[in-house]
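Take a look at this single chain, the form predicted alone, given in structure tokens.
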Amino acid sequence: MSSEVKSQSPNSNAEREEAMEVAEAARETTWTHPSFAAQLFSGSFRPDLLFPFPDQSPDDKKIGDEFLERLEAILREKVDPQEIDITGDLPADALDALIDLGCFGMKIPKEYGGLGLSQTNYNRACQLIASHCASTAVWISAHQSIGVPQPLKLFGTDEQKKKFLPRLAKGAVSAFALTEVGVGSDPARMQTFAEPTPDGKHYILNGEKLWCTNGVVADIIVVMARTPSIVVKGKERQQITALIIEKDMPGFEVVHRCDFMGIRAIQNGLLRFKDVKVPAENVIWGPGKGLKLALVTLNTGRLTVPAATTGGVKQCLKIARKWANERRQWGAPIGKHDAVAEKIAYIASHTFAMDAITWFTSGLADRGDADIRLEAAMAKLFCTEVNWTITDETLQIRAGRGFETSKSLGERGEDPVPIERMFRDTRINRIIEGTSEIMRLFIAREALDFHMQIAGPLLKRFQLLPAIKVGLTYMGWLPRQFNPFTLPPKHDDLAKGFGKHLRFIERTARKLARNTFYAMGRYQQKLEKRQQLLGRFVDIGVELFAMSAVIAYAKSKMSQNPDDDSAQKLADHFCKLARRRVKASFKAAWSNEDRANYKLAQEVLADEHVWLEEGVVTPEYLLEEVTSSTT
């Protein structure tokens, strides 16, 4: 085995703990609002921040109703999702009847010529123009949810704000530009470098980035670059600043628009920046707080991506049950059979938990008074997820006929189900916006932020005041977490019927805590390796979080509709499944073969198994690494 496999070089340390100073610097390091989701990490239930469910108020739900009839309109009418999918483009009168509504403005307040839509609203439209044409949807989410319009609300100047929203809600489009070719979640390698001009008055702007949605045919773009470093506490730190770069600027370049097995007609390309002079009043918010903006800005940006994702998974389930009564074999419809019925009903049942999530983080952000950066990105890796499990079960269902194309199908005689393009278009939710994998070690490192403000110093260095401290203050907090007498409370107060589920969350939660704990006493500083152990933790939190979301949301449905138990049933059917998964999880989090895992992954890259690669026609592109390392 090669020494690079056996043991990590001295650069490569270097570069995970310059990576690491980068993303902990751009951390919000306090929560100034509570957070339901961090407390369950900490071993704590606390329904006062979950109950009651935050519905949307009467008035603002008659403004989205009212708007929502005009967008469905314009999407039966001018879009189609299929030719759109085909050509790879948005027609120009689909475009401009979208500008009309408003739908380029819908974030932006009133007065810069918005529509000053609620969270909730907003994610209402996306849901309903994802659930129709996946392409479209991210048009408008790219330019609203993490582009140019949401950092200026957020931080941006008065100046500012009068000079780019007024057009960007006139339709002027806006992206958001921080992935490079050699640089996706580590922005600690990032090349796009500005250059102060020695008056202080411009940059100067040298780089290139990559996948920049919207980038392609965007009027204004926010550019994330690296500013000259500055020195805290004698170390050298690294500054990424974000900059508002308009299309006209000389120097500024559309090299080369990508094409996607997925979402076809999204604008997403390669752009360059060579020399392009931009005015210091175009850094938002200040130099250096670059990538803190753009993790705030994500921490509302990515509820949209739950909302679209919700949007897909109805139409599936609308599909699915109406094929399933549809399709017979073995004379009888293939939803009377075990094997289907357990699709629909998982189908059902987490659909429900999807629109229980995207309602319940939607209206704690109009709310403005819970720290959501640990709900917003549970919902959006319950949601991907989940979203494309249905999907794939779908098409499962609809076997040849959910492979095939909706052209194919229409063209003989069949309904024109786009199963196959949906599947295609869901894909890349698990990617964009933090992959899963990313999202995993975000929510992991904000739900350890309870340890770490306590006993963070001491896994560095050993201090004998801060140990004593630390000891203090564990002596209060532990008990509470391993005394089996100190048993949770009925809860059937709380939501009638749901009681056993929430004394699961609330018993679960103190068994996470103690796990936590463990893992952290037993591995110290090597937890951050531990990936699949931290995982298997937040797929736990993100299950609890999503028990609790749906049981809030049942007994809301619930109170509004007293004689249907529909909610009730499709709540209580997921809190089982989840209940197992969770079980399933902590199994696998102290007895797995996670050490063999990551072994034979590492004989695998030292060459150790190529003859496995044996009897294939090797690319042109891989035969040189292929040639290499066989020789």
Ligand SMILES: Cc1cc2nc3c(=O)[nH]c(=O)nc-3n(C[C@H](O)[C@H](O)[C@H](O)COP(=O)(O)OP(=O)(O)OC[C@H]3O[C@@H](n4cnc5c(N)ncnc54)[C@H](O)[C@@H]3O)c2cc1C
The other form holds:
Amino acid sequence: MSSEVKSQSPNSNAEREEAMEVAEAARETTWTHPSFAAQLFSGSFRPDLLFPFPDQSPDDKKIGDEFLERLEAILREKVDPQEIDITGDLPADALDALIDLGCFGMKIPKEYGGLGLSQTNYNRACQLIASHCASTAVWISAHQSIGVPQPLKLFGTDEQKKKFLPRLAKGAVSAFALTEVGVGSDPARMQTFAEPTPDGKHYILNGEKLWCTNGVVADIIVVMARTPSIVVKGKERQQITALIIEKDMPGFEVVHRCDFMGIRAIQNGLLRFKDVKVPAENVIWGPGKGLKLALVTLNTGRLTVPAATTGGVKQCLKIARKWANERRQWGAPIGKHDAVAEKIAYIASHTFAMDAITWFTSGLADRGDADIRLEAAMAKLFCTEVNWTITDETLQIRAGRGFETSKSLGERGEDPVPIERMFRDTRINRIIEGTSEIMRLFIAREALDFHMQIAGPLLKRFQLLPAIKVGLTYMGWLPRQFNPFTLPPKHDDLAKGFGKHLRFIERTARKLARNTFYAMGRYQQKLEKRQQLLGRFVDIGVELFAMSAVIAYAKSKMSQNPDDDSAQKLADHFCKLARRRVKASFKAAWSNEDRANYKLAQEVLADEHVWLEEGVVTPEYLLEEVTSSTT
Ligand SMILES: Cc1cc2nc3c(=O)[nH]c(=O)nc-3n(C[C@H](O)[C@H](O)[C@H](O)COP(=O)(O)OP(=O)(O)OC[C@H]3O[C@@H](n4cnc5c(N)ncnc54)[C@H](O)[C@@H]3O)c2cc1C
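For comparison with the form predicted alone, kindly provide the form predicted together with the ligand.
Time for the whole complex; same chain goes first.
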């Protein structure tokens, strides 16, 4: 193993601290409505934060319904997803029609020429577009879920809003540039640098940004760049600043348009900035606020991913249902065979769960005062992972026809079902806007936050008086976590028919809190390195959150349609499957091969089992000794 590779893993303390500060930076200060999910991790089940389900108001729904009707007509008429996938381009007339409808200003307030849609209506639109053409959905979403409109809306000055938002609403395309060749999940170490000019009127920007979606065609881009460090309490503090760049600024260059396995019509590229002179008034929110801006933007920005993936799985459900009824093998429709029936039950119950989580988090975002960090991260993690399983299982149900392209199916006279394309298109969702692994780290950080607030300083340095205070706090908290009974209010009153599941959530939240407390005591500061263990705690928390959202959603649906028990059945089934996974995760938490996994992985990385790779044609680039990395 080369020294270069060794030196990068594990992270240095300084890098780790910086990464922690990054997670910390995602907090917003205006939140007054606490996070339901965060309470679960501290052993507290708070039905008041769950019920009633944050349904859309009739007025807001009407606005959404009217807009969606017009949007669907355009999608049917102008957006041919098969052609877009094959050509790798979104046709100009489709783009123009979407712009004319106002799709590029959905999240922009009306006073700046946008439609001012609520997050729920925006997500309904993204779900509809994604269900039809993923490339088109990414165009629209990159523009306003994370592109310039979102940070400007949150942090821009009046002048900036007046200058840019009307243009953006009219179709000036925008993009969000954070990632670099050397920094993906760990943006705090970015290299792109913006040097202030001596008169303070400009910044001179130099660097490169990778995989910037819409970047190839964007008119206006928000670029995160390092600016000179400052010294706080004798310590150097690195600064990251968000700058608005316009495509005609001299020194800006699109170096390469990237080509991907899916979402083939997105305009994503490698961008270069060479001595680009950026006016100081193009800084959003002020110098040094860029990383926090990026993370806060992603808090709500990543809510589009659950909506888009839910659009995808609803299509999967349609496809799987039709094919499992139609296709006969071994004397029966394949849906009558037990192994296929299991898949159909999973797809239906988990589509319901994704729907519940998407609209729960969208509703929370519309409140404006809710701490949505944890819920948004959980929604992103849950929906993208479940979406991947559902898409794969739908492909499996379609079998040979699942692997065949829609074009080929159509050409030989069969229904042009696009599951092959959907499979390619959807894989990216587990990577963008925080990989699943990073989402788990982020959620774990929040899960431990309760204990870190109480005992964090003691883990760094023991002091008697704070230790006594911590002891007293835990003396009050810990016995409550061993309470085997459920607490009032009565769970069946909260959601009739779901009492047993709600009691499970309440008891299991306490068990989860006991387990994390025990793990903190056992591993102390080393706990953060036990990612496999923490991942299980996170997965348990996510399942409990999903069950909760599902029950609240079902209750809302049941009260709207008292004679229809469909929601009840889907929710109950999801809860049963989730409970099994929770039990398995607890079991694996304390009986596992975690250490052995890590040890074997390090042996593999140190070339101890390299004989296993014999018998294949090794490409040139894999023959080279690992001497450099992209960092
Ligand atoms: C199609 C596409 C569109 C994109 N759009 C944009 C965009 O518009 N703007 C933008 O700024 N970026 C964009 N990105 C970049 C995207 O956000 C990154 O790919 C993502 O953040 C992951 O970074 P990486 O690929 O460099 O992976 P890395 O960070 O190198 O990670 C590699 C692997 O290691 C894991 N890993 C990394 N660190 C840890 C850790 N501490 N613990 C455990 N596991 C870890 C990761 O989960 C991953 O599995 C896009 C990428 C693609 C492919």
